[in-house]
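Encoded as C-alpha cells, the following chain is the form predicted on its own, with no partner shown.
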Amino acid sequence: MHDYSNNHNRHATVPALLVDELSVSFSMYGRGTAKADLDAIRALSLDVMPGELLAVVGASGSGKSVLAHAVMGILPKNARVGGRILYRGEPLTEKRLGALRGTEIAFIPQAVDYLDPLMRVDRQVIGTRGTRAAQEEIFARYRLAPEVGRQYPFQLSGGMARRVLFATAAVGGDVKLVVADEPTPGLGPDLCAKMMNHFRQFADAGAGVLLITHDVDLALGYADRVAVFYAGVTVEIATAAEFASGGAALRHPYSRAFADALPQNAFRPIPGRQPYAGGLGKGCPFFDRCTERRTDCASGDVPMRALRGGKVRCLHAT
C-alpha cells in the first residue's frame, strides 16, 4: 500500500466538495393512492479537499451511487434532497452544475449506458471541449485501438465501454473534481491499477477525487482518506492507513466489522443486515448489530465528530 498522506495540497483550506448531512429521499406511491416517503439517505457527510483521492465505501444500499447522484444533479424527479452540497466554497445549484459539468467537474458513472447509443465513440469522447488530437491520445493511454473510436457503444465490451467513460472525462477541460461511481468493474487486474494511476495523477495535479467503490483492496493502494457508509449515514471518516490497519485505529464498531470481513484481515463477518432504506430510524442506524451498544444509542441524533485526527458518528466512540 502507498502512503499518499503527504500528497495532496496540505495548505488548501476550502474543500474541491464539501458535502453535509446531505438527506434524500423518494415519494413513492404505497398500497394504493397512498404517498409515502422513502429515506435513501439520512446523513452523508464528507469532504474531498484539492489534491486528495476520497474512497467512499460501505455495503450494497447504503447510499454511494445516490450521493454521487445527488452531486451532479442526476436524481429522479421524486427526490427530495437536504442539506448541504458546496463546490469550492459555494452551493453547487443546479445553474452552476450545468456550467461546470463536464469541465470542472467530471462524472464517470456506474452504468455504461450513460454513452449515447446513436453516437459514434470518438465524437463522444471529443464532446464540446476536446479535440480529435486528444482524443487519439487518451485512446492510446487507454488501450483503445483507433478503430474503436468509429464504433456505436453497442458494439464495445464492457470494458472498453468504461474505458470510453474514462476517456469522456479525462479529455480536455481543466478539471478540478472527479466523481466517479465504481468505474472498475469488468476491467482486468493490469486496467483497474491503470484508471487508480489516472486518479491518482488527477489528484496529484490538484483536483479532488470522489471514488465510490467495492474494490477497497484496490482503492487502499491510491487513497488519501477513507468514508465509511452505512444505511445512508457517515459513519466514519478516516486515513487510508488506518483503514488497513484496522482494529484499534478506527474509530467505529461498524468501520472496524467492515475492516475485519476484508480477505486480508479476520475474513470474520459478522451477524444481521444492513437496514432496509424504508426503515431508518433515530438513532444510530448500526444500533441492532453492534457489541458496544447503549440505551443511548437507540434515539436522538448522533452527530459527526472529530476524533483522533478522523471523524466518526458514534456517541462512545474513543
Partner chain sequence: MRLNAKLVAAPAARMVLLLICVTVLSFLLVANAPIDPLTMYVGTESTLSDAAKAEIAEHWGLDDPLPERYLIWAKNALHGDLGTSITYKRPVADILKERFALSIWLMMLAWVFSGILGFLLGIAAGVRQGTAFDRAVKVFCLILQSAPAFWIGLLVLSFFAVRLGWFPIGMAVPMGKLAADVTLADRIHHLILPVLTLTVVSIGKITLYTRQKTVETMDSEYILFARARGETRGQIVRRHVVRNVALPAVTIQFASFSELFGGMTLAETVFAYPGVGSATTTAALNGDVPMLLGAVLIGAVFVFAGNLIANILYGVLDPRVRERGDYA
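Which structure goes with the form predicted in complex with the partner chain, now that we have seen the form predicted on its own?
Chain only, nothing else included.
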C-alpha cells in the first residue's frame, strides 16, 4: 500500500472534477410507440482533487461506464442528463468541453477498438491537438519504439495498444483531468500493474484521475480514494486505506459487504442481486438486501452526507 497523503496537490481546494447528483437516462422506444426512459445513473456524486486518483468501483451493470461518457460529453443522442458536472469549479458546458477535450481533459478508453483501424498509430496519437515532437517524446516515455508509430492498430500487441492509448492522453500536453474507463480487462497481472503505475504518474504530475474499474483489488494499491457505486447511485466515498483494511472502517452496509467480499478479506458474498437502476422507486436502493434496514429506509430521500471524513448515502450509518 502506497501512502500518497503527503502529495502536496491533495491540499488544493478546487476539485479537478466535481460531479454532483448526476443522473443519466436513455429514452428508448419499446414495443409500439411508447417511449420509456431507462435510468443508467440515478444519483452520482463524487469529486476528484488535483493529484488524486479516485477509483470508481461497483459490480458490472451499476452504470459506471456511462459516467465516463457523461463527463467526456460523448453520450448517445438519446441520453438525458441531470445534475451538475464541474471542471475546476466551473460547469463543464459543451463549449468548454469542446475546447478542453484532448488537451486538459483526456479520456483513456479500454481497448484497441478505440483506435481508427486504418490510420497509422503516430498520426492517431498526434490527433488534432498534438504535435509530432510531443508524440516522439511521449513514445520514448512509454517505451514505444519509433517504428510502432508506422504501424496500424491491428499490429499492436495488447500491452503496446494500452501504452498507445496512454500516449494519446499525454500528447495534449497540459493534462489536468484523466478519465479512464475500465482500462484493465484482458491483461496479465504484470501489465495491469504497469497500467496502474501510468495512471499514478498522471496523478503524481498533478492531474486528477477518475478511474472506473471493476478490479477493486488492483485499484486499491494505487488509488487515494474509492467511490462505491450501486444500482446507479454512489453509496460511499472512502479512502483506499479504509477499504483495504476490510469492511469495519467503512460506512455503508453495501460497501462493507463489498469490501468483505474481496479475496484478501473474509470473502463473504452478500446474498441477493443488485437491482436494475431503472427499476427502482423511492427509498434506499440497497433496501432489499440490507441487513440494517429500518422502516424509514423504504420511503423518502436518502441523501449523500459527510461522515467521518468520507461520504455515505445511508440514513443510519454511523
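Positions refer to the first chain, counted from 1. The structure displayed is predicted, hence computed values, not measured ones. Rigid core here is just the name for the largest C-alpha set that superposes within 1.5 Å across the two forms.
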query: After fitting the core, E137 CA displacement of 2 Å or more between these two forms; finding: yes
query: R84: Cα shift of 2 Å or greater between these two forms (core-aligned); finding: no
query: C-alpha of V112 moved at least 2 Å between these two forms on rigid core; finding: yes
